[in-house]
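Okay, so here's just one chain, in structure tokens, the form predicted on its own.
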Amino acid sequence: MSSHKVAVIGAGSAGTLAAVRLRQLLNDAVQITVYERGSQAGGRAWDVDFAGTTIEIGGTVLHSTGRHTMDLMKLTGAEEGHYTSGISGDDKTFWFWTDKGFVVKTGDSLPSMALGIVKHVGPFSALRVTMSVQKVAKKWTGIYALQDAGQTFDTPQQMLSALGLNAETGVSVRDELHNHHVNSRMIDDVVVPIVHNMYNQGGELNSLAGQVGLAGAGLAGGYLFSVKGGNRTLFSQALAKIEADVQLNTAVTRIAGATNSDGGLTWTLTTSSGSSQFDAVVLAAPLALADLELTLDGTPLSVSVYPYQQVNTTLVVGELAPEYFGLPAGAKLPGNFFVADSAKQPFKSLGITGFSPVYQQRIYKIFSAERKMSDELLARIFSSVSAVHRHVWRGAYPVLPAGIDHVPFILAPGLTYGCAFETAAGAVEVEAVGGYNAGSLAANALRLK
């Protein structure tokens, strides 16, 4: 039997998805190579050894009602941890910031959540969203039938359209929620909060990745959890499983198509060890920080290129200055803040993250999107500060806005983008989708050949 070679750049969820699906349809027809430039595989799945412990500082959660996540779980035999805010009861509980103050305060409970934002948005503006939040996860949750089926999609759009979902996304989350007729209180003082802490990204949305985002908080079902040993190591067990060959701190640089005697394609791969040759190519990097030259026949490849948003991570170990926050000396306080932009803080969201050992006491995240979190401002927020950690996200999230004319999942014969979809919505399931429709196309074309 002939083996074909494929590259796979980017060894996070949209590549290893790719892989995955790849060794699915062509079995040991294919032999997968995973060029990855960082030192592990996962994505913007990272985790960092701090104060004695292991902190997620990037895809902290998964969703339980993510087929392609679950399934992976399967094939390596991990196993889930429990998702924890803090390191007691106490510490799950959320605190939304606006310049009202604490409107509300709740514990992680759904029971709890709804009746916290039911008492400061009234019954119907909540119900409205928890119905729109849910119709849009139905129609989401239908891909799986459709790739289930075998169908591919040459584009975002046309994924769009088989599940119902182009209007969603050419229209920011706030004035979709308005159309509603959801009041300004819960979207700007809950709904905006919550997606400050999964994109650093408010109102201005695409209301698709809006909703999403909504209901990995929890507002379609399921649950959250993390994977015992970290996140990234779901990642790296599903590409040994299948055995890839994959090669970190290894930084593609130039993808090269050419054309050969039969009319067929050969896309040569540069890497700071030199180069491959190979009969297909997924890139599972986003084109904004890949850092490569795309070129077919000599020609450059003429690719729209999307931003990606800079997100700063601050770890602390500490204790809070319950005066920062408008109240007296020793008074209690959550474990997560949720802030509003018309809070004007520096911050996105605020929250217990693991418990050092070392110092014992809480270890808190700050997300600050482009803003660094200085020594003099941690000096205010907290009333003792032990150890920090700051990491800077060159690109943590896409841009989101409405209306992207999204860059096709075919890039070129043979040259496949398995993050086409991110600019619709930003989630480790959503690469993962876009990701294995990668792989499926990637497939089909070799069997053609």
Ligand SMILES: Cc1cc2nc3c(=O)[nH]c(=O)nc-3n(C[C@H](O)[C@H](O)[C@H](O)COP(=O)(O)OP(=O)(O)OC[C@H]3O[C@@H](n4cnc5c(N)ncnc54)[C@H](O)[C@@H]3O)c2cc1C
Second form
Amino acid sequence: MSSHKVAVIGAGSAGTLAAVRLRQLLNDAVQITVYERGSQAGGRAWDVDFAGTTIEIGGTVLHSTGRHTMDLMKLTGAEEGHYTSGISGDDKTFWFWTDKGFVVKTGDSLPSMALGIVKHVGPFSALRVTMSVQKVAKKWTGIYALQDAGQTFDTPQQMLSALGLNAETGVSVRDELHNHHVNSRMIDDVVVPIVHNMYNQGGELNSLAGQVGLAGAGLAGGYLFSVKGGNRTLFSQALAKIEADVQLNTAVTRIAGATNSDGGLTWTLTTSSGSSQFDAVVLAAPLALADLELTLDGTPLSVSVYPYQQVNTTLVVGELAPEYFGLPAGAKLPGNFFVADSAKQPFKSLGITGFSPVYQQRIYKIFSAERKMSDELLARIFSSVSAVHRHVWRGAYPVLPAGIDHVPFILAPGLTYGCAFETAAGAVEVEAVGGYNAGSLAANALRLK
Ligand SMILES: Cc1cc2nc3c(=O)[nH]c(=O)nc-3n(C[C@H](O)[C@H](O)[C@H](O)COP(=O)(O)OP(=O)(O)OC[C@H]3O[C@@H](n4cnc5c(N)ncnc54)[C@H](O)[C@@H]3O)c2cc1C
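So that was the form predicted on its own. Now I'd like the form predicted in complex with this ligand, please.
Okay, now the whole complex, with that chain kicking things off.
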């Protein structure tokens, strides 16, 4: 049987699921080459060795209701671990920080968090948000039955309509919750701090993204985990299992489609190490970050490029200074801080992420959107700092306002875009869904050849 040649650009969640789906649908009738600019697969699911341990610095928390993620766990035989490591005792507590101080203090369980929140906002607003998130999550999980039945989507709008979720991307999470009579305390002091932690953006996020953020915090059931040995290993191992040819440290700089003698399109990819031809291409890297040129018969392809948001991840081994948080020296502090806009802090979230066996101290992870956490700033937040690691995500997530006209999954015949859905909502599983769709579309295009 003649074999189709397909290139997948990007070995993150979207690219891996596209490759897995191509293998499922076309079996050995397809040769899959994955080009990855980085030194390993994983993309924004990434970890670093720091202070004697391994810490996730990108996509960290995975969700048990994410079917594609769980399928990758099965395919690779990966084991589940906790998303913080090596800490003990009472540290998984959450405090919500506003201009009025810590308005919600919760223990380490969901019921305790729920109780703490209800005390601050009243039962009705808390219930309305929970019900809304559960409704959105239920609609969203409808995607699996559609994908199992072989349904594909040419555009994110089509996918959203099929799931009954179009309205949610047309309105901000703040306006949507106001419309549902959720009070300002719930929105400003609880919802926004939680979505800050997920997206480093606030109430202006489209409502679907906001509610995905809340579901990611556990409001929609299921449980949260990370992969033992690092989330990114899920992708490298899955690509090895399906026998994709993975070209690491290889950036694609140009994707050029040219009409061939059969009237179809042949795709030529230019990389740092030469050029190769393919029958189909899945672009599974965000257009805003991929730094590549797209042409069709010599003319640049016209596609909207939506901006992505910079995020600084700072890891700190040390002891927090209670005084910075308006508390007396020696006061107990929580494991995690959710930060409201009104607290006017230079960071969006701060929490324990592990324990350093080298320093015998906790490791904190801080997310700050535009601002770098300077040594001077850290010296105010911490009473002692033993080690620091800084990582700048040039684009952590798309900027996610309401009402965007998303880029289609099909950019041209034989060229699909695995990250198209990310301007509606982004997370490891959401990108897996988009990548799976792009892989299915690519396989369908090849079967028609
Ligand atoms: C700080 C941070 C925290 C997060 N926390 C969570 C979380 O807790 N839970 C969650 O579910 N999600 C989280 N996310 C989001 C999640 O990580 C992403 O949505 C998801 O990993 C994106 O997958 P992707 O495949 O679409 O893109 P990416 O993971 O970005 O993959 C694209 C790949 O393409 C490669 N590439 C780019 N351009 C080229 C090129 N020209 N040639 C070759 N290769 C190229 C890149 O190197 C990259 O490996 C977080 C993200 C960040 C940054």
